[in-house]
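Consider the single chain below, provided in structure tokens and representing the form predicted alone.
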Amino acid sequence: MEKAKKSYKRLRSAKELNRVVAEFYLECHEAKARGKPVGWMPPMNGVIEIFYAMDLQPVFPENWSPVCAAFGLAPRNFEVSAGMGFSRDLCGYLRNIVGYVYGPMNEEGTPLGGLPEPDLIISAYGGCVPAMKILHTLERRFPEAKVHTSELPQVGYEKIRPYHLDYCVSETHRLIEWLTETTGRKLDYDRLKEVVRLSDRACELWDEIMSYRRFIPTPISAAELGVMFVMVTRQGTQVAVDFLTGLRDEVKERAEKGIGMIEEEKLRLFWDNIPMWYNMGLFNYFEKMGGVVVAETYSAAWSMRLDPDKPIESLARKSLVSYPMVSCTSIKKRRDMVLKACRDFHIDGAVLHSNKSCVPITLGQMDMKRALEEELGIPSVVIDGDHMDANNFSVAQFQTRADAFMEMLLEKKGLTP
């Protein structure tokens, strides 16, 4: 599939991200070689900070799936999982990682060296059902790995109660005890507080960076969303804080100087759902008519704050909140989040990605479409796609719908392409 061209005003920090990504996977392999315990886990939870505080190496198989998509490895992995009986209708993350670990996992030439095999598997620690099933499948693939299973409540953000948090705190303590017994490494509480402080600072910087997208023209677009890599893999580290500080400074400078992503920003767009990782350049397709995607659903996942003086409680809450911010939540909550973002970021039109690979995030889009039009007068268009599998996406159909939508928005504002 032909990829859309990259934006011609890319951020310096986005290019710096290539180094950060490479260094993370190098660190993973070096940890394995030195005998440091390597643990595979879902992303977006408080286990990450605990691992860094205990000098253990976290690895994120779900996060590896977008990397596979970007490097063109996903189709091969899908073939392997299909041969094992996994339906094409299942989550692309699930099908990709299953195909990866059961296929030629780290054959010569695999980008970034692939993933080191796990010594530990942290299974079912919150998240959506496919995320949990990924870890269950990995347990069978790596039978020598030690497995820890936690059962966190699947409860919407607005329905979290004190007893949910209390239970999650107890599960966090149980995880720490298990890690100590399994690895022989004890948790330094002062070190954990420092890690949580760094994680909180990363979240603070993330919110500040996102706030600059309110500027007209926007100094950073959805085409640069790959920068969220540090929020997935490096929370609790100085690496994340340093990278995000540089990104914040660059975005702030651009905002103050009125430098946008394109020469003339005519239309400000909102993107609902996960990006199409195999072709991030699609965000730039709207630029030919002066459109820029200035806000999206997915970036809200890291809009949270932690209290370093209460590290265990903070990490427990993070584990409860992260997924409900984007998927495990009510349709009303998601609708309200989208409406607020469209108000705050001065949105002209919304692109609703009907994602075959993630039904939970896609549910309710028709209600959202109706609310945008009736409450805010904002038109929207539905784009059929898949965040992982290019076979479930038609470039021609996307272009046809996007062109017609952009022409309508321009006409509504009395502008020309």
Second form
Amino acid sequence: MEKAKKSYKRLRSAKELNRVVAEFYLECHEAKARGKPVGWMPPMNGVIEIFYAMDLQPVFPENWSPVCAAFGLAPRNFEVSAGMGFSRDLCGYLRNIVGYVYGPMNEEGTPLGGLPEPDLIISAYGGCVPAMKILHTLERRFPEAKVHTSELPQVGYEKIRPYHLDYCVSETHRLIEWLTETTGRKLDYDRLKEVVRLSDRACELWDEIMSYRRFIPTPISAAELGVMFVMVTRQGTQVAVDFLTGLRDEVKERAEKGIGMIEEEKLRLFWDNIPMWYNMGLFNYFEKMGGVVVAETYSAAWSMRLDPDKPIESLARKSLVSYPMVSCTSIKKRRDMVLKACRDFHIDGAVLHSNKSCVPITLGQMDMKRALEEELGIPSVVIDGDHMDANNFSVAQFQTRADAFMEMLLEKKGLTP
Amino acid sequence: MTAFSIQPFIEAVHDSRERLAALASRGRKVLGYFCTYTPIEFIHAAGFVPVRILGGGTPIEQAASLTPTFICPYLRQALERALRGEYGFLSGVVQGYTCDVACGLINIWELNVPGDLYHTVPLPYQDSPDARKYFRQALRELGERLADIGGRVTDASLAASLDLYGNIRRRSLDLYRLRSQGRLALSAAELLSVVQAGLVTPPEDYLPMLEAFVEAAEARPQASERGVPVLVSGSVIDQPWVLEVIEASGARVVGDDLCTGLRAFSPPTGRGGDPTDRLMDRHFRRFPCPARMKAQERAPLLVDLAKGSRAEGVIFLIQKFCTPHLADLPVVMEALEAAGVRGLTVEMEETGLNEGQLRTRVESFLEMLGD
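Given the form predicted alone above, I would also like to look at the protein as it appears in the form predicted together with its partner chain.
Then the entire complex follows, led off by the chain already shown.
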């Protein structure tokens, strides 16, 4: 098995995260063993909270892809999906998960025990096309699973109107009715309010943690981005709140004591687009010349608040805004968010990952590059890559570009490497 | 003009830029769209001319600095043309959300090309009372946006536009029917030219041209039964010569699953109490694009289409990097093979197709079908 290059982590919470990850997958397998309905679903929407509120087990196939990348399983999965006729030009998340479920799925030695097979599939029309196609393909692979297909309007963040939200609310009610009928479990409204309160608290802590990136040196960097696992899989639970509280305390303490990521932080960088999950060590590469990746676009996906007194509306809204915040449905909004982050976090330069596996995030990057330069005088460099497939990424080319970029930034600041 | 001639259609495509620019300079607003799921009847009912944006094989220069290389050639070329000023007559772009690239492209277009209106309609996928209620509001919003630039949609104007486009689609389907019956001496490339003219001509001008052409075609039946019958499947084909090469290689295109073809016409109209109902009804009953339906639901429809047109094989002409088509390919291929229909996949790249290579591939595919 090819060993992926992990990032070097400096926070205590990173160790804690390993425990949270292992426990999540253990919980998934135990749920299956105990006969608790296991549902596979798309990431980043309000279905998670409904599952936790109804005591159902959520499983996130898209999130399994970064796990496969980190454990070096992706190349094998790509072979399987290519053999089935899935083009190598398709998104790596799609090619990976399809290869995983159609390959020797949970053979002995699969990290974390693999994914338990679904009893329910929350399929979708909405979000990006590959995300939809992943779920549609999973439906075919698991014909025994019961399927519900939800709709989600694909509307730019700044263009959301009440009628979009109304439709999401009616779709959320339709999902709840289906889950109730299919599993025989009733949704306790008070329990849902509590779950939404926990979800809101997680978002609040998330924003607070991210805000400490304004400190120089930064107490947390993109190398620690794995912490978003709790936002993807544990939103609406005390587990997420406890983990994030610990992380917040640690980050706050480091900020107050002026403890950074490296000895001398000379350059503060911004990363646009999804990381290369098979090579998270890239985030540490910049350190040799004093560069730290202070912030990234992806973390904005959880920068929102939920109202526990209006749980259904809050979850509908969460579903509606999560995709636009990180995609080309809202190039202007995304550009504004990146500019704000670069301003707030005192960024010297931006690294734009031109990601073959994610067209929705890559489109608009060049307009963002121009805005960074023209409005903030922040230079940026484009790195060709792929968040899942190492074959579409050249380490040597990355190093050459990154070195030249950092030399230029250092010179601009009158510093030496 | 002799009625049974495709020359007027070829000229309509060739001169479209000048004609549309003249129209725009006389004060009639022209709005572009990428995808046939865009509610063009609504745009027309507002008093504007909807025009499908085509890529036309334009070499990429300026668009290279705004888009990555791994998006479909069609949309990259379309942006290139806009940046070169070739779409200067457009007052903006209105688009129905179908694929991620089209969605991103309209936003990039808006940031880089001046215009009065840029709007994406988030379309529902599955028919239901809630979906229709939502869709009606999305169309109302589109109406408001069109009103912002001086348009006005009324029930009467929408009904008239639905009738007009309904007639165009009906007449286009007549051509398909005649052709599948072997009663139309028209190559697939020529048929595409006829269709293309409809995408870039005001519908009130196009319908009489089409009607005259269909009438003449019906009056002068000629057989054209040579070649191995194949169906062509894909998205946009905006260069008729591609079909010319396929037919010159020994195939006869007896049907298509293209959005520059059958998918744009079928069904011609929708049912309903008011004009908005009719528009929505057609939307939900369309022969689907892979971006709008699960592969496992679309595959049997494609099998029926291939079988119904008596095609012996299906040639997939896919825009390179087209996620909806590529993601469905293994599923539809499996369904076709199970039904005894074989498939060939050809990806259309930005630099165009190599004619010789295409010919060789089609020839060996046809040989295989003959075995």
